[in-house]
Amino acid sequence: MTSLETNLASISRSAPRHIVVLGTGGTLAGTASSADDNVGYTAGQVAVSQLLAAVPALQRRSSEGWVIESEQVAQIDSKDMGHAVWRRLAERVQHHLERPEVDGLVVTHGTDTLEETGYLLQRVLAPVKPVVLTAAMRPSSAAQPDGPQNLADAVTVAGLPGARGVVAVLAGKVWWGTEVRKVHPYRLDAFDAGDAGPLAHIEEGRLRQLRDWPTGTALGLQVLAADIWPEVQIVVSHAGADGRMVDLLMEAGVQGLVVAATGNGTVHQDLQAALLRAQSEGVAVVRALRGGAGCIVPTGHDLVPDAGALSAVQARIEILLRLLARRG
């Protein structure tokens, strides 16, 4: 048994842990009219306190002396995630991280924008305690929901001595918050991290760790303080692409642009011409992967900087945060 497995195995025998669970809605809190319906549900219907009460493993933790608090930060379908909820969530995460008695946090979230929230929280807070995002692909009303197990695993990871940083726990895997991305619209094992792979696997309540916990430098909550955030948009390079969308966004006052590029970061020549015009006028422009794994390998003569292994939506968050930090 590894030292990490020993840590997990000894949690129930050592001092109880204090975990705060912040709810934001999502499929995990969704309901449908039939237990056989896994897609025609309404997200964000069940309170996070009710979700916790329905997980036997968490009730056992409570009987062992664990303190598991809950707070409803939002109740939305994560496709509708926006700046106001992000700021509120980051504020509440920071508030509970500063409480000395709290060992870790769990954030229940929808799967659609989980990779964006994970990236933002890690870059803004870079916490030394664990902040664990979890979600579900099936609603709570499903005949075989995946949410309860994900929630139990997330609380376990949040209570692990030595755990740190923003991570995501889904389908028995632990992902780094800046690497995770949704890669499938339906299956339970719907997340990946490209070439990086998972940080760990959770197997029968034990952690089998593959890589170190994430670290980083926090930008700080003040970076999210602006009432009006910069306008950062994503355009896609594809066969027949041109620069008209870029020109329209320029007229609308866009401040940052991510191009979801083909191949090894390649961009249609007509679209690239428009992006270079935008770049020359002070717009922050970056190329990101349109899909798949891997990262953009620099050629040495690239005219537009690349975002490495970041997905287009993660690259958008990075530009957004840099523009916000510049304002400060």
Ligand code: SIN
The other form holds:
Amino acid sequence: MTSLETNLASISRSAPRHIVVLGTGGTLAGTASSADDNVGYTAGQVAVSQLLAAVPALQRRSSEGWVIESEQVAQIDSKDMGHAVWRRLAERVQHHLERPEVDGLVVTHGTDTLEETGYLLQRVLAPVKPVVLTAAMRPSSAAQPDGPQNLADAVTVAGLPGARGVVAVLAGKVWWGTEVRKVHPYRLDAFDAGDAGPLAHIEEGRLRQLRDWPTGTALGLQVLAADIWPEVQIVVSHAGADGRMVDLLMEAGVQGLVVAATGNGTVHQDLQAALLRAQSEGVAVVRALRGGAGCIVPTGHDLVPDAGALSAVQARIEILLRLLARRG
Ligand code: SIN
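Can I get the form predicted in complex with succinic acid as well, since the one above is the form predicted alone?
First the chain shown before, then all remaining chains and molecules of the complex.
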């Protein structure tokens, strides 16, 4: 076993762990009218306590002395995620992290905006205990659901001594919460992290670790306290793009703009002209990649800052948090 490798099988023989599972909904908690329907379901239907009770591996953990608590924070399709749920979730995560008896947290989530929540939680809380996001691509009513295995793996990772930071556990892989992104609408293995790759694989309850756990400096929960959050929008650079959308957003009082850029962060000249006008009027503007893996490589003469390897939606969260922090 390498120094980074940890045999999780040994955890179950060592001290039992205390894990809190916070439910927010998603396909993991979804139901369809038929067990062979994996797409025509309604997300966010089944209580997190019921989902946990249906996973034999977690029942086994409980019989070994593990405490697995649950709390329903929300019950939504994550496409509808918004500021109020984020703030409540961050508050509940912080609350449980501060309990000395709690070793780690799991957050059940929809896959669609998981990368945004992961980014937000890590930047705001940068926890020293593990906060493990998990989800499913098939509803709980499916004949072969993926949720139970993901839940069992997530609880295992949350109970791992030495684990820390916001990570996502999906389809046997562990990702950094700030790097993970959804890349497929249907496959069970629907997540990726571009060039960064996974943090670890989790195989039969055993972690095969490739990289270290995420660390960072917490902005602090108080950044989310404002009732009205800054307006930050995403515009896309594409063939035939122009600056009209930016002009309309400026009229509407936008405070931050992410442009999903082509190539190595390039922007259509007409859209670029509008973005530079917005920037000169005090709007926070940043370029993110429109898709794919990799990182924008600075040219040395860029007029608009870039968001490195962040997806456009994660860059939006970063701008949002910076504007909130600036309000202080
Ligand atoms: C959602 O994001 O809540 C629905 C889709 C999913 O979880 O896969």
